[in-house]
Ligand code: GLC
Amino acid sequence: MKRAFFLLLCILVSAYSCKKTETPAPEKTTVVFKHGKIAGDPALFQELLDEFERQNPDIDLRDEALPASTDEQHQFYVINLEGKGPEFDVLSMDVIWVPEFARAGWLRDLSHLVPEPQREEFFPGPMQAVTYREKLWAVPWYIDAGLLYYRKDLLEKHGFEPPRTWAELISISKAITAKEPDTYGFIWQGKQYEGLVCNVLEYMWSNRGNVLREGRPVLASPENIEALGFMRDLIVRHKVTPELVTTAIEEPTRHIFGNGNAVFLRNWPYAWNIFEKEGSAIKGKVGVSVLPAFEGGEHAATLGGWQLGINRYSRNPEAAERLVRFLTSPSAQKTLALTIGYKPTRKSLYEDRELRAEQPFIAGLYDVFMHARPRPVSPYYMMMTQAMQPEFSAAISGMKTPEEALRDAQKELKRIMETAE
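Will you show this chain by itself, using the form predicted in complex with the ligand?
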């Protein structure tokens, strides 16, 4: 009996191990992809990642979202990349970080992914942003530029055209909000963070101001003082912007406008898809235009957007490259534009018939992206922005006069530029 039992056990064990060796589990390479929280419906983004896994059955893709704020993402990367960790392979980088990360030696050289003749296919701004010492350290994924969203229905109802100047924006806001209860005039991002710098620069540039001229800081110029003072005036003097913008980032402002509670909104292109979704309170009622300028100044939009790079310490660079190629391909960029509203960095997609039919304003965005203005392209940009953010915020919230704030920021920028080189 004991023997029979032993025999049976042997048969069972060998059958089991036999089965195991017959169908060995396929070895999959894991690729960890880090990126900021996806605005809108994450399920639509997941579909694109699922498609990548279908096309690459040997890859197990782990998609790990970081917070939406660019400053928090930057902090995460600095800590982890400084520690030389291989915990993630592909990372999505803000347009302002690439020179810093490349200089620190945290990225793999990706020049071969976009050989010289193909670089023309991308908008020049992001291409410049991913180039450091003549090499490419990332591939442009989607592009951003500041836009003015307006309530087409309300402007039409009250007989207005979209404003061309900041002064017009004020008068239209005042006229409409006087007649439409529970509606703010103009909402934008005024919290102390990177988005504030993007907003402030649009006023400065549209008033002929700048941060640097020939590499030297020129922040405390009369044009910039007027521009920053104007932003504070929107809140306290003209009262077309509520005080709450001084603590707002993109999404809360998108919600206010999206709920039908504002006439104008400054935001990036992604917001349009959300406004036009089934069930949106303002579906079909939104117009998009370039941001206004000061009298005699030029319209200016800050260049934003995200680029895909590969961690220098990745253990799976070949698989990681496949993901970067896939997500930056024309077809993935088109899907992202249609589903989530992230705009392609590849110029030819602005001619795409389906995209133009779905999002008629995309044709006009081509020029906006061609002329969008970069924040200073420098490995030291994060130091510069950290000097500007608290000063801009102090002026917007009335803690300092614009002159004081810009004089202090200017001093700090000068110090950074002198010690950086």
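Same protein, different state: after the form predicted in complex with the ligand, show the form predicted on its own.
All you get below is the one chain by itself.
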């Protein structure tokens, strides 16, 4: 009897010990991050996202890239946000979209993520661009602004300093191209698209012109007419810019300059890392400066860049905020600058020793970014640019005079503003 009891006890103990009680893993919160195609090696960006997950083990981050075209990205966001879709949490936005999305009620108010005293840590242009009705609807992620790239080897060879005025750029271009065969003077982006608006505004601003004053369109001003006419003259009168720019965007112009076939190039900061890569035809031969100005005007650069916002319909806003904080932190912005070339929106990083050692030209970008100007900060900007693009293109291509193009554009802007009111 005792033996039978002992055997039964052993069987029960063995059965109990064999039954493993596993603690279920805590359920993770999923955060979906939508953004445009990342420049450079996507694996480097993935390493940064992996670091976020290591620091936030309770979050499952899903990284979903959209097409490279900003128009397609904008269309995706409008369709999904208008439908109150919760399928993504964090979105990367072009600097010109924030007021539009905020007015539509598609974004969460992020004012608490960057309290007033901390806003001074960012460049003023991006902070202005993400502010609508005194609230912050996004956090600046990385910054762009128009720059003048130049062949410093050619300028030194022929005894020139970088131009400070547009007139100097013309004279230097003519002098160097006369002695350097198969070389254009000045390449820029003139196709009918958003990049053309960015280019045109830099000439207008540097001639004391503007698009709006006190909320009213002032496109057809004498200053703007002179600026737009000057752009056409670069092609047909001064002949320092080839006609091909009227159909060119960023990458074709970068290739022309990168192959050693131009003295000057207007482009964005991303191009520097490509020019300095091993195997580049112009590695070590490129300089960067602010864009020239008209006599008596101020140097001006169109603000570009991307901002991080949170979908108002997100089911996980707290986790989404943690991702925005991480990606816009000084350490993450520094990593993006070193690995991909995205320029930080935080001013202090332009004094960072490691960053300056790796990218010496970054120190010179500080003044450019401090004075970079946003395109009209308006919820109606997308309608405004659609009105300006064909008119600017018509003037650049010689289909209309600058006066006609700007008069027609101003008339359309006035209609848009009156309808909006």
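Numbering follows the first chain given and starts at 1. Please read all numbers here as calculations on a predicted model, not as lab measurements. The term rigid core refers to the most C-alpha atoms you can superpose between the two forms while keeping them within 1.5 Å.
Comparing the chain between the two forms, the hinge between its two rigid parts falls at 143, out of the candidates 228, 143, 173, 197. Superposing C-alpha atoms between the two forms shows the smaller rigid body rotated by 14° with respect to the larger one.
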